[in-house]
Structures are given as C-alpha cells and as structure tokens.
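In structure tokens, one chain follows: the form predicted alone.
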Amino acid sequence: MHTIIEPFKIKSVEPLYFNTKKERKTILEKACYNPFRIHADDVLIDLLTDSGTSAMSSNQWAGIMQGDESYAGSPSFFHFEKSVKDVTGMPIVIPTHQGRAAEKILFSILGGKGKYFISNTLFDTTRANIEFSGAEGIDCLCEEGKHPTIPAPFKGNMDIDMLKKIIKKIGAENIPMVIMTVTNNSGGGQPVSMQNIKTVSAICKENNIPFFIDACRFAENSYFIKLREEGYENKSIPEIAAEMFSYADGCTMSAKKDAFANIGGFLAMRDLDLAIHCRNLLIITEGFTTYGGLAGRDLEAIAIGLKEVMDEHYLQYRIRSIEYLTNKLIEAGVPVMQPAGGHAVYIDAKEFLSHIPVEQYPGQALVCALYAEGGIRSVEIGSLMFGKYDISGKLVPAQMELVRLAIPRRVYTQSHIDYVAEVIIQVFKIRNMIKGLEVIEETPLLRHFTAKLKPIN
C-alpha cells in the first residue's frame, strides 16, 4: 500500500515562533500553570483544541468573499440552510455563533431544577449549560470506554442497560432529552456505532424522550462506522451520516470542528413547537433567525465545509494521522487511549504519572510538562475539567484522567507530528520528576478555562 498523503496542497503559510525551555518555564509560571492563559505566540505546536483552528480551503475563502451581509434573508443563510438540511435531513435549521450557543438555547428552554439530561459523555460546555439551567447531566458510557488502554471498536457507545435503569429510576417525565455525542470527545474521541445510535433512539421513542445528536464530529464518526461496522463498508459517508441523523429528533453542532469553519454552529430539529421557542430565544441572545450571530461570510464557509468534510480521501488522511501519532507513542510504551480516536490523541495521565494522586491533578501536571519541554499546548480532560466537590469540600474525581492533544484539521504536517511524539516520549522518560499541582483560584463553572494553579512542594 502506498503512503497516505495529505489530500491537499499548501497555498498559504503562517510563521511559528520559537522560544527556549527556560523561557517556557517562566511563561508557564506567569500563566499560573494553565495553558488557556498562555499567549498563542508563545506556543510552538498548538493542540489545545481542534475547535475553530482548522485551515480553510481555497473554496471556503472564495465563499467568504461571496458572503452577503444582509440583516434578514441573506442568500448566504439559504446556502447554509440547504447544506445543513442535505447532511442532516432535519427540516428546521437555526444558526448560532457556535456550538455552546446552541446548547445554551436548548437547555435554557428544556432544563431546570429536577430535570436530567443523559448522554454517552457530556463535554465541558454541554454539561455547564445543563447545570447552569439548574438541571443535572448524567454520563452513561459503555464499560469498554472506561478502560483507556484496552482496544474496542466503539468505545464511545452508550451503556444500554444503564440507560434503561436510569430512565426507570428517575422517570421519563424528568428527562427532557438524551444526547449522543459523536464522536465521544470526553471519552477519548471514540466513535459510536450505528447499532448503538439506533437502539438508543428506539428506547427514547418508547419512553417519549427526545433524542438529539451532538454532531460536532459527525463525519469522523461516519467514517469509523464505514471502517468498523458490518454492513457499512460499501456505503458512502453522506449515506451513513443521513442514516445516523434519521434516528434523531434533532442535533446541535459546533461548525468549528467538522465543518472546518473558524466560528459558527447550528441547531437542527423536527419539532416545530420547540423550534419556535428556540428562535425566540435566539433573537434575544444571538441575532435574527437567518444569521444567528454570524456574518454572512461565516455562513458561506460552513456551507462549503460541510460538503468538503465528507470527502473520503480527506477522512482517510485525517483518521490515519491520529493513528500514526498514537502508534508511535504505543511503541515507546506511553499509555494512550486505544484504539486511536478521530480528532485527538489521548494520554492516560493517571498511568503516565502514577506517582501523582488524582487530587494533585496528574493530567494538568502532564499538560504543563509537555509545554515546558517542547512548547506543545494540550488540554487536561480529567478532574480539573470535570471534578466536583462533595459537601465536605473534598474532590470527587473524574472517571478518567486524560490529556488530549487535539489535532487541528489541515494545519500540521507529518514532521510536526513527529516532533510532538519526540517531546511526549522525552517527558515520559523523565516522568518521575514531574510534580503535582494544587488549585489556588477557580470559578464555580468551567473552572479549567481560567483556574490558577501552583506546583506542590
């Protein structure tokens, strides 16, 4: 088999800025050991997120120049609306400025005290918007997904038996929605099978509970279904995506992921009554119903990106790139989520830094070590992001302590990825020298974005 090459040519570049290890240690200290507080110019390889960091295509940039900035009824909206309808099959499309805005609208309407939202795994902003409404979020991840280094084809699946038990325990009337995140971001970027989506949809219909898909990475999930699920090997990505959405009552999407856009998102659904409430809140908080807080040029970029992302040559390159880095780390003995996910490599920080207890945030300690060693910015997905406090103030840790290296789409080359592997392997060799951290300042919601920490002596 020939080498899988990037299915694009580079037309424009931007410079990287180099600094020394000594400088990075000072930068890290000034940033209070939180990568979100580091200036981007001080980062060499930025793997903090794959959200809004993609390289747009020449067609998308051309589309941006075609963007119509009319306040109402812009032609760019109708291009955007058609693209979303073509992908999802949903008759109602509501633009928002990004995914969390769609979540804010949805959960403000459906949430509230005494309500519960169930998911395979809720990501940070989704859970925060649920909790901000007064409701609670419940993760219902399959058993295979709880063991990072043991491979399984669909570790993002929802636990069907657990879902049934939760519905029976708290009552369907108290569950406004079940949400399936594809791929499962908090669970290591792992895919969800079509059979699992179909089964969860059937359970929701049986209990009269709306079923939504968090579709940020729908194309990557569709490609995994094509690769791993029997009966889909000869189906196209648009066909697989269409079937996936057909089981849902609606979806949210941050178009900053699988639509390659730098900003934007949407709500799509089948329920007209819910859509009326959503549009009313949209007008108050985001903008008119045909722009939703976005410029016309952004609507054009999303419309084009939604089509480009379903190209199988791109998806083959994308998934193989993540697998390439994962395999290099496995060969060096680094504990990583297996098999490789769709958009990121996840290091098992609990095993990597087994000498650091969870209350000293091993994931965040590893994030800081990677930056200090090689200028790589990543993000902790563990007890800093998802940990809670009990009534006595003691930390209730997250299910897993992971470090995510999210690879921006069409941005870095193989030599960049080789460099990332070298830095991680070097840090692995000196891992026993890394110290834990303690929080010295935090906010009640989404604390990981702004928290200040310091090393434990």
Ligand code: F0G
Given for the second form:
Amino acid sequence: MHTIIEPFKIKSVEPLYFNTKKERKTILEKACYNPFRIHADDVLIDLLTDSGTSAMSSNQWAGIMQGDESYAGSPSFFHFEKSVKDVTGMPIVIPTHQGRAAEKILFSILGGKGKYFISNTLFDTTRANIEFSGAEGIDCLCEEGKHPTIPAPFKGNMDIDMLKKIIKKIGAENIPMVIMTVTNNSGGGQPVSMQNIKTVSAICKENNIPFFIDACRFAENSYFIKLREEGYENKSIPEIAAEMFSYADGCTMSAKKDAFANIGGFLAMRDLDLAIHCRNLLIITEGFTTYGGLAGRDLEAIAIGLKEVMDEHYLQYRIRSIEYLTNKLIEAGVPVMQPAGGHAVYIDAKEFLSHIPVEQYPGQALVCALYAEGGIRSVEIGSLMFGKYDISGKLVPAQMELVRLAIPRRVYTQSHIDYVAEVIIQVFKIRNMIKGLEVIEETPLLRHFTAKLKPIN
Ligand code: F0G
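Please give the corresponding structure for the form predicted in complex with this ligand, as opposed to the form predicted alone shown earlier.
Okay, now the whole complex, with that chain kicking things off.
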C-alpha cells in the first residue's frame, strides 16, 4: 500500500516562529512553568489543543463570506440547523458559542445539589460546569481504559456493571443524565463502541434517565467503529454517526473539534420541554435562538465543516497521522497510550518520569521539558488538571498522569510530526535530569489554566 498522504493542497500558509533553547528557558520561567501562560508566537509547534485550531477549507472560507448576519432568522442559521439535523437526526438544534456554553446551559437546568451525572470520563469543562451547579460528576470508565500502555480496541467504553451498581446505589431519580464522551478525550482520545453506546442507552431507558452524547469528536469515533467493530466495515461514516446519535436523547458539541470551526458549538435534543428551558437560558447568556453567541459566518463554517469531516479520505489520514507519531514513539521505547487515539498522542508521564512522585506533577514537568527542548507546547492531563485536595490539604492524585500532544486538524505536515518525535525522543534520553514542580499559586476550579509553579530542587 502507498503512503497515506494529506488529502489536501495548501493554498494559504502562516509562518512558524523560531527561538533558541536559552530563550525558551527564560520564557518558561516567566510563564511560571505553565504553558497556558506562554505567548503563542513563542511556540514552534503548538499541540496544546485540537480545539479551534483547525485549518478551514476553501469551502468554509467561502461560507464565511456568505454568512448572513441578521439578528433573527438568518439563512445561515437554517443552513447550520439542517446540517446538524442531517448528521445527528435530532429535531431540536440550539447554537452556542462553544461546547462549554452548551454544558453551562444544560447543567444549570438539570444540575444542583444532590444530583449526580455519570459518564465514561467527563471532560474538565464538563465536570467543572456540573460541579459549579452544585452537582457531582462520576466517571465510570471500563477497566481497559485505565491502563495506558495495554492496547484494547474500545478503551473509551463505559463500565456497564459499575454503571448499573451506581444507578442502584444513588437512585435513578438523583441522576439527571448519563453522558458519553466520544471519543473519550481525558481518557486518551479512545473510542467508544456502538455496542457500548447501545447498551448504556438501553440501561438509561429502563431507568428513565436521559442519555446524552458529548459529540466533539463524533466523526473520529465513527471511523474507529468502522475500522474495529464487526458489522460496520461496509457502512458509511454518516450511517455510523446517525446510528450512534439514534441511541441518544440529545448531545452537546464543540464545533471547534470535528466541525473544523475556529469557534462554535451546539446543543441538540429530542425533548421539547427541556429545549424551552435551554432556549430561555440561551437568550439570557448567549443570544437569540438563531445565533446563540455566534456570527452568521461562524454558523456557515460549522454547517460546511460538519459534512467535510465525515470524508473517509480525511478520516483515514487523520487517524493514521496520530498512529504514525504513536508508533515512532513506541519504537523508541517512550511509554505512550496504546493504541493511538483519535486526536492526540498521550504520553504516560508517570512511567516516563518514574523518578518524579505524583505530588510533584510529572506530567507538567514533562510538558515544560518538551517546550524547553524543542518549542513544542502540549498539555498535562493528570493531577494538575484533575487532582483534588483532601480535608488535610493532601493531594488526591488523578487516576493517570498523561501528557497530551493534540494534533490540530489539517495544520501540520508529516515533517512537522517527524520533528515532534525527534524532540520527544531526545527528552526521553535526558529524562533523569528533569525535576518535579510545586504549585505556588492556584484557583479552586480549573486551576491548570492559570496555576503558577516552580521547579523543586
Ligand atoms: N467536551 C470535550 C470532550 C472536550 O474535549 C471539550 C473541549 C469540551 C467538551 C468543551 O468544548 O472548548 O468548545 O468549550 N476540549 C478542548 C481540548 C478545550 O483541548 O480538549 P469547548
């Protein structure tokens, strides 16, 4: 078989910014060892996120010019609404300015003290919005998903037995919703099988609990189902996506991922009563129901991107490029999440930096080392992001200490990725010289965005 190539030509380019290792060390120190605090033009290869960082297509840019900016009833809204309905089959579509705005609306209505939301793994903003409402989030990930370096086809699946036990223990009346994140971002970008979605949906129906999908990466998940699940090899991606959504009562979506948009999101659902509450809150917080915090041009870009992402040549290239980097790292002995996920490569920092205890944030230490060595920006998904303190102030660490290298869609070429692999392998060789970190300033919620740290000598 021939090399799987980027299925696009490049019409417009942006410069990369080069600096020296010495300069980067100073930048890191000034940023208090938190790459969220670094200016993007001090970054060479930015793998902080795949969110809002996609290269849009010439068709999307054409859509931007055609966007209609009417306050109410814009044709761009109807184009957007049709596109979301075509993909999800959901009859009610509510635009929001990004995914977390959809979450904020949903959990403000359904959350509150004494309520529990169950998920395979809640993404950080999803969990934060649940907790902000006074409710609690419970992750119910399958056992395979908890072991980064042991391969399995659907490591994003929910643990069905645990789900049943939790529902029995807490009581269905205290569970306003079960949320399946596809692919499972915080658990390594790992897919969820159709069988698992179907079973969870059936359990929710039996217990009268609404079942929603966090659909940020629905197309990548659909492609994994096509590749790995029996009976789906000859189905098209739109067919697989439609079946996934058919089991759900609704979904939240950040269009900044699998819709190739730089901003945007939506809520889609079947229940008109819930939609009325959501739309009321939307008008107060986001905007009128036909634009929800977005410009008409954004709605056009999303409408077009949602369709483009289901192209199989694109998805083959997308999944292959993540696997390509993963395999290079495996060959060099670097401990990475296996198999490769859909949008990112996840390094197991606990193993990579086994001399740094979790209380000294090995993930964040590795993130800093990758920046210093090669100007690569990545993100910690470990105890800085998800750690809590117990009543005595002792860190309760996260389940895993991962470093995520999220690959923006259609942005970097194979030689950029080769460079990334070289830098990681170089850092792996000098890993024993890397020091742990301590937090010197932080906020109570989502502290990883703004926390200040310093190296421990
Ligand atoms: N759900 C998942 C699974 C996500 O990955 C994200 C965002 C959101 C919800 C929130 O969407 O950013 O549009 O408000 N993830 C980004 C990331 C930020 O880097 O993984 P948003």
